[in-house]
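One chain comes next, on its own, written out as structure tokens in the form predicted on its own.
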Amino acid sequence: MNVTTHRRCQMTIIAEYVLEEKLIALAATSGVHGYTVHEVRGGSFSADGERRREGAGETDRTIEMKMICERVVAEQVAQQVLDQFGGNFSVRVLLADVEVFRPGKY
């Protein structure tokens, strides 16, 4: 099977959910097509290997948002994302190379 792919960049921020609806707007204007969101739970380790949880209480609930695009398109997201909220809220940015086969869907 000889298949074209094309290379793009996977974007996933995770931060506090009050951010959600900021984020969608953010990447509404600024060339994503699309994303997806979910709520998530993690957690730490001290130094002596006891678990702390994080988000463990209504308040405090954290989101997992992943879009794909062009790389030039992530990172001006990305330094919106930290300049915007990353002084004042939990904010989590990671950037990665993939292969999509539909290049006109990101």
Second form
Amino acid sequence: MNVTTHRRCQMTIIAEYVLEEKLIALAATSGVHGYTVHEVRGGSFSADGERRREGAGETDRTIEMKMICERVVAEQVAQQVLDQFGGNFSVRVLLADVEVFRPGKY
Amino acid sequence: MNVTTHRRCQMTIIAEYVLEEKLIALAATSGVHGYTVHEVRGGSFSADGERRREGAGETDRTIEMKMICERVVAEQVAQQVLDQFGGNFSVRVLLADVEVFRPGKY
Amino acid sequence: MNVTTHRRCQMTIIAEYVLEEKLIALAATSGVHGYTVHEVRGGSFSADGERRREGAGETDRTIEMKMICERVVAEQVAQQVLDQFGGNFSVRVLLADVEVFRPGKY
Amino acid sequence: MPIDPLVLTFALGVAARLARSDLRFPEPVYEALSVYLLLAIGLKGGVELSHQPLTHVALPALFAAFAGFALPFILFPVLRHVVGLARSDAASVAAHYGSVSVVTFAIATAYLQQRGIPAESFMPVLLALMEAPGIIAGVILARAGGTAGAPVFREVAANKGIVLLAGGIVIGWIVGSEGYAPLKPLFGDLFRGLLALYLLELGLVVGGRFADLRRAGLRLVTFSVITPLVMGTTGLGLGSWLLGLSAGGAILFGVLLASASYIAAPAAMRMAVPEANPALGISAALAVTFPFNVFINIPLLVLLGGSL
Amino acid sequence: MPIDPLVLTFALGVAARLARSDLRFPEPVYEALSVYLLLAIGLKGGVELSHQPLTHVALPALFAAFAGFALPFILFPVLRHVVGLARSDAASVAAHYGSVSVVTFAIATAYLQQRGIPAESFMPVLLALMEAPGIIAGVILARAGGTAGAPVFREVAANKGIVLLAGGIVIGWIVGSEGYAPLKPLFGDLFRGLLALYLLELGLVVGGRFADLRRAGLRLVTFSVITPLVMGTTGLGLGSWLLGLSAGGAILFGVLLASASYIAAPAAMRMAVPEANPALGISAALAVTFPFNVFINIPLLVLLGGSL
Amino acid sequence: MPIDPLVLTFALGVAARLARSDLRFPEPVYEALSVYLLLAIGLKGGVELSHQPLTHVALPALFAAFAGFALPFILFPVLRHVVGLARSDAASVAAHYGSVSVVTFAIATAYLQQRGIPAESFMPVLLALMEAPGIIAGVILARAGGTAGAPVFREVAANKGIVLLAGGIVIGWIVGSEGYAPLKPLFGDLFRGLLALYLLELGLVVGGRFADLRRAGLRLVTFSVITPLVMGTTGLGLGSWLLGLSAGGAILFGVLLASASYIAAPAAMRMAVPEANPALGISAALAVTFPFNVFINIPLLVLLGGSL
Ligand SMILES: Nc1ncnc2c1ncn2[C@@H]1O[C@H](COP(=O)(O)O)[C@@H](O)[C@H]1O
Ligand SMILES: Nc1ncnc2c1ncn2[C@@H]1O[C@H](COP(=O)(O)O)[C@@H](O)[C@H]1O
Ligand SMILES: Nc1ncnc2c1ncn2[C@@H]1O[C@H](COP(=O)(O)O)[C@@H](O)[C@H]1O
Ligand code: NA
Ligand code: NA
Ligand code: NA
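Now show me the form predicted together with another copy of the chain, since the one above was the form predicted on its own.
Shown next: the complete complex, the earlier chain at its head.
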């Protein structure tokens, strides 16, 4: 069997729940064609101890958002996300290679 | 430290909730040895506006399913999934490289 | 646009819920700087039939944990996780390449 | 005539959603509420059934199931040729209207109670019997008499709504008033309050669905208003003259015919007729017909029923 | 003798699952219901305790805790040599049967109430005291008297079931009837109804567990039927003759000994004895012993207890 | 004087968390409970309002909204110069204390009821009117009179707490006692019990927040104790002498001023003043002021109020 796949970039954003709508709006106007979100909990360890986000209560929720798009679009959106929200909000952006089957959709 | 890892393929399927059982059945008969699922919400933007799947209500749920297997198995399952469901259902398939430690399990 | 990204390793652990705290503790003392978790359901197929973990009930829950770190740290943690828990618990470890923007954080 | 608080909590939900409030009702609780409502309606119906000979129910039950099955065959040509939908879309929408809305039924029952209008105690049995036939008819229409496939029918029969309604009826019938007594504080006394909470959430969902209506098109929206209007009065007439129901019973029968399923039908049609656009049926049933029934059609039917 | 609706909602859940219905009960609501049930049982027990001198409870309490601790030591050799399990598996299953099932206790209490059979008001205290000892005994057996480790005991003591039951008892005891009054509509009046809902969901879970039984093997299944039978009647006898409990109290003590934990024990054994196969204990306790107790053993013990 | 079970379930939650118990209360149920509490308080207030001329409420309502708005302007300089916070942090914390805590209000109401102290029936209206102004004042302070932006005000007005409280008041006012009757078993009779469950969960959350306090610093913790003490007695005095409220009403007004928002304010400030550290306000409000009010300040205000 021989299938053709197409290389795209998967951008993963781990961020505070309150940013969800803003991230979607930003993506929609930057050439991303879709997104997938789910709720997560998490934490980070640093010199001055451990910090956890357990998701209990409105202000403590974290989401993980995934967007599949062209590499160049991903880089641009990632940069904007970090510029706009990286200072004041908990937000992490990751990029990874993926292959898709129907390139027109991404 | 020097560990040996083994290359496998991670197939991610984002699909309507109603497909869950069918996707599992298809995978089980195609040489995939396991799957992991969680619920997501999402949306896509197109020329004629935005479409959201918020997950409220039975017919509006979306799942993300992950299967780790041999590349060739993944390609075959992906093709079948898109052939069988790609026309009438919301379904997205992604492939990515991963490394595993206990190759006999995948 | 020209952005600089930094290569890191994304370790994904799919494990029984009861291991969550132990995995976090292990990671925190091994040089990992953070983690993200969400609940999943799943199953695996083997010669003697299908086994499902539906997540109903305390002992049947499964989590997926994600840690972004240096490759060498990931390999070490993965090895420890499998050594300590691989025998008696349902636990899977996957590694994949990712790129991050703020390398000091991982 | 006092305004029912149920109608108001629904309106509050719609308003909150349209005002883009951050008010959300967690999905698992919404699901649990729907399990509760179905079981509560079934139980109560079963208990009341246990007080009377089952033979009284036979004729209305048979006719109700038949009506649910026949309805899509009447609506299908309208949807196909007047509304202008494709075959599978027309069949899917027809199935929604052939089946029934449990919550609409519950609201109508509360409405009658509040006004002191009695109805036959076996009406929940008719409700349970009318969930499936319309859906099966829709599947048959979509396949144009082709191989309809037994698995679809099995799936429809094991659907949550039917399991809970029918299961509740059987349990209520077995345990009777005495066995029901310790359950009554939950399944009886709290019913109205929990229905109000459910409607708040449903309002939030409906408020989010209004945007779909543009895509559904004016013709489908018109269909979703006229169908309950016509079916409601038809049901009222048939219930009264053909089935010999009391005014309350005839009103409820009208409501059953007028209501459209927004839980069982969409789920079943998605699997049985995947080529149909799932947004059409659910938007019509939920965003147009449901509020229309709640705000206008039920009061209207009660008014008409009063003059029977 | 009327059939209890609790038994029927459980059966409905099992049937729905076996019929592959799409009926699901959302996990968070199920969890919340179990928090509610534990707290409600504790509160009620505490309130009743506040009406009498604590000294009455001392002997039965001590004996109950001792019996829970001793039970696994009796069952372990049977599991090891007759059922043929490995050491760790035998210890784990023994722990499940040494501990107790709160829901089985609740069903038995409802059953007695319905038949007007009174029982000592301190029985929930025995329930709370019997959760942990069996689990600790299982850990000791698994480690063969090796380093059992204090952390396990601490974890067992802070387990959810004990915190809620014991916390509820203490709160109920402090506030007494007067303080409990405003809580009664929730924790008292709704108890039976919410237990019925919980059992519906538990039926769905149990229905999904039946498949595991094949893997558990016929010998373990037999063990899971005979153990509650023997322990139930033993408990009934000891409760009546040794502890001097009323018929109702002796029946409940029999039910406590006969019941097997399917929440606290599995969670604790998973961490304390990870080398044991977790499916064995939970399948035996949940898919065999629980329904056996509900459908057969409780009615049987009530019958036997009536002739005391 | 009997101890209130509400206080005890909260304490049980805190203790369970500190003992590292595995007791968790599922988030969706917690959220649903908060929807319930808000709606129930609103409904009850609305029903009571419907019995009296609205003019009675006008003066207290106006003054309450004004007080909520003014409070942050008084607290801001203290937070800035005495506690030593940065501008945005000071504004954010001030907003938390300008706004109110619905649950603290509910506990105080239950406390009064238990002691048979009557209060004006329109107090929930003041509660609803005091949610937003303090938050808006905080935003203005953070922006130092700069472009405060209409979207923030719109978002605050559509916030869940206000929608449910105000919506409930309007619905209750429209339907009156008669329309409320069928909802009462849920929204009235169960209120205390469900509040107890909510407080159990809140205790778990608060127990997990204590660790944050070290980072908040001793000065902020001191602020979080002294502010409710001062504002509570000030509110009591103003309520009684300025607004002419009954003792019960004045106590509740004191509680409103003394309480700090831990739901609406944190969410709003996170978006409106993102540069503020969100942990400060919520830890102070939830881990210090809330328990201080529950255990000490409310009993104190009731004591003081009794001598009015
Ligand atoms: N190294 C990491 N790997 C995976 N997730 C992380 C990592 N560091 C932080 N996170 C996630 O990002 C969230 C915000 O972290 P922080 O920006 O440190 O507040 C945490 O709650 C985690 O869910
Ligand atoms: N570019 C994308 N990146 C990530 N997820 C997507 C993307 N496009 C679509 N999705 C997901 O796939 C689901 C179905 O999309 P659609 O096939 O457009 O209905 C959406 O609800 C999203 O969860
Ligand atoms: N091939 C696979 N792909 C994805 N997830 C898997 C795979 N195999 C197992 N899993 C996940 O790992 C969990 C434990 O599997 P097991 O170790 O076989 O009990 C399952 O419940 C799945 O969630
Ligand atoms: Na209909
Ligand atoms: Na036992
Ligand atoms: Na305040």
